[in-house]
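Let's start with one chain on its own, the form predicted on its own, as structure tokens.
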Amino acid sequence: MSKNIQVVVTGASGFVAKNVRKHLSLNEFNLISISRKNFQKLKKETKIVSSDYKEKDILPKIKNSYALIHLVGIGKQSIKNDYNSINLGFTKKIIDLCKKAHIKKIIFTSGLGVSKTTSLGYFISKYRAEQQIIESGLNYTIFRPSYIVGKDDLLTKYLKNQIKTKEIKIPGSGNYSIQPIYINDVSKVIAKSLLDNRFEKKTLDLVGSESLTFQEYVKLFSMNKIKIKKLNLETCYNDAINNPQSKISVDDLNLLIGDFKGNHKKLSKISKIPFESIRELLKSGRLLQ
């Protein structure tokens, strides 16, 4: 059923997009993938590298595509790229492209914890982007992901680098919980949302079935073989604010200790896919390979 269905993917060089593109390619979707950075082209894929997503370079190539998967976003601000310009402003640009190209469906990744009552800048920008999509008149599916984990996600890379030092440092008590989801499951869910009308005009938490404390996650990840050092939370925030080289930003800390919970049952009921146990994934050591 996916043969000859053309799908556009933005942010093609990113971790999630790489895996989603690979899954879609294996399932015989025709892909038009766009990124600011160069990336490896897959089978049945049109590759577009555009530093600023210029309409004249993109629009003629994406016209009349079936859907667009919007995976561009930032989780850390800088002078050049802030939340409003990327998470909000750029999403508006993509919505306009969809309309001009006669693309009727958009799939968007927001963030777990996004709501109309939030006070965090990251979440505010994502919430406003969601509202732009909902009010656009396009068919849509909005996913609010927790930590999406695989061999190359940012959290996994961070922990692997910590393991090399023979000590994993975690902010605060580590008793705050996270609800990770495996990248292979994410790819399956996004692919299914393209064609399954149960996903139409839905906002869904993209989360796994299990909540783990961060300390438990780190212990399982490291196979209980690496010493864990708990850092004073105030010290972590001070470093994040004052040290440009800090590996963890203020917003990273806010998201990590926010203890956000998602509705996995709703996702499971709509998607009808068997989700991988994160505990079993960690125990297997596959993320360390």
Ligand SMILES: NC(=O)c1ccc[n+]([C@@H]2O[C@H](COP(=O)([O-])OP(=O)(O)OC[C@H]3O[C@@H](n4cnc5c(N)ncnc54)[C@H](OP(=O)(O)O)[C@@H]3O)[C@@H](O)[C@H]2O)c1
Second form
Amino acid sequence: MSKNIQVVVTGASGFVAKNVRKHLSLNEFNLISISRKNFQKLKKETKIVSSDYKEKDILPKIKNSYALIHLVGIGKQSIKNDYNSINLGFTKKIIDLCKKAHIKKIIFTSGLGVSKTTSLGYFISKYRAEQQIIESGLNYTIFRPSYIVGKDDLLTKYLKNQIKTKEIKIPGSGNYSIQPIYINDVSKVIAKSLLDNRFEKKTLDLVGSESLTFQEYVKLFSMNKIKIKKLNLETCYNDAINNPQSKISVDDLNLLIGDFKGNHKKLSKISKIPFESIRELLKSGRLLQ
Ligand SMILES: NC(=O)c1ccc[n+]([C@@H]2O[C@H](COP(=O)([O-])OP(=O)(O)OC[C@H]3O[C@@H](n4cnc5c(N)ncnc54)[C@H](OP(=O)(O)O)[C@@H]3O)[C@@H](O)[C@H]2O)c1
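Take the protein just shown as the form predicted on its own and give its structure as the form predicted together with the ligand.
Below, the chain from earlier opens the complete complex, with every other chain and molecule after it.
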């Protein structure tokens, strides 16, 4: 069914993109993947390496593709790369490219917690990017993901490194909740959204079926074998603000403590995918391998 359908993926070396590309390649999509750095090409994939996504280098290669999956984004700002220029500005550039290349459909990953009343800079940039997409006239599906977990996402890598020190430090009480979703399910949903018109012009939370307190998540992740140390939240924020080497940024803390919950039922009804239980996934120890 997906044979000969040409799909463009931006941010090809990122965590989500690597997994989505693999899934699409296995399912016989033709891929054109774009990254700023060199990466390993998959079956039925054309590789574009471009440091700045210059129109003249990219446009001729992606012309008339069926859809574009936009996976460029940042969750931490720096002087060089801020939310406005990457999460919003880069998305505008990609919408423009889609129009010029006659690509009619765009898939975008925003963030769980994005809303028109938000006051967080990260969410504001994602909200404005969503609005640009909705107003673009392109066919679109916007996903608002919670923590997407697999073997090598940031949260999993952070927790694996902590396990090596025989103690996992968590910010504050750990009583705030997260609603993670397994990366393989994310890949399946994104693939389905390319072809299934039930996803057309929709904004959907990309969340698993279970909401867990962070403390419970960490306990299950470490198979109840590692000591948990609760850090004073004020100390965590102070470190995130003042220590450039801090592993947790201010926005990481904001997203974690924000206690965001999403509508899994809607996603499940539209996608008709049997989602992995995150509790079972954690209990199986598969994320630790
Ligand atoms: N992972 C999650 O749990 C999660 C949750 C909510 C939302 N999201 C969103 O989903 C998308 C993918 O997330 P991810 O976890 O795969 O993130 P990621 O691993 O950090 O990948 C994002 C990619 O964006 C590209 N990028 C970053 N800065 C750029 C810049 N200045 N110019 C051009 N490209 C740049 C890079 O691609 P190249 O290195 O290939 O150039 C990078 O690999 C992001 O928009 C993110 O905000 C993710």
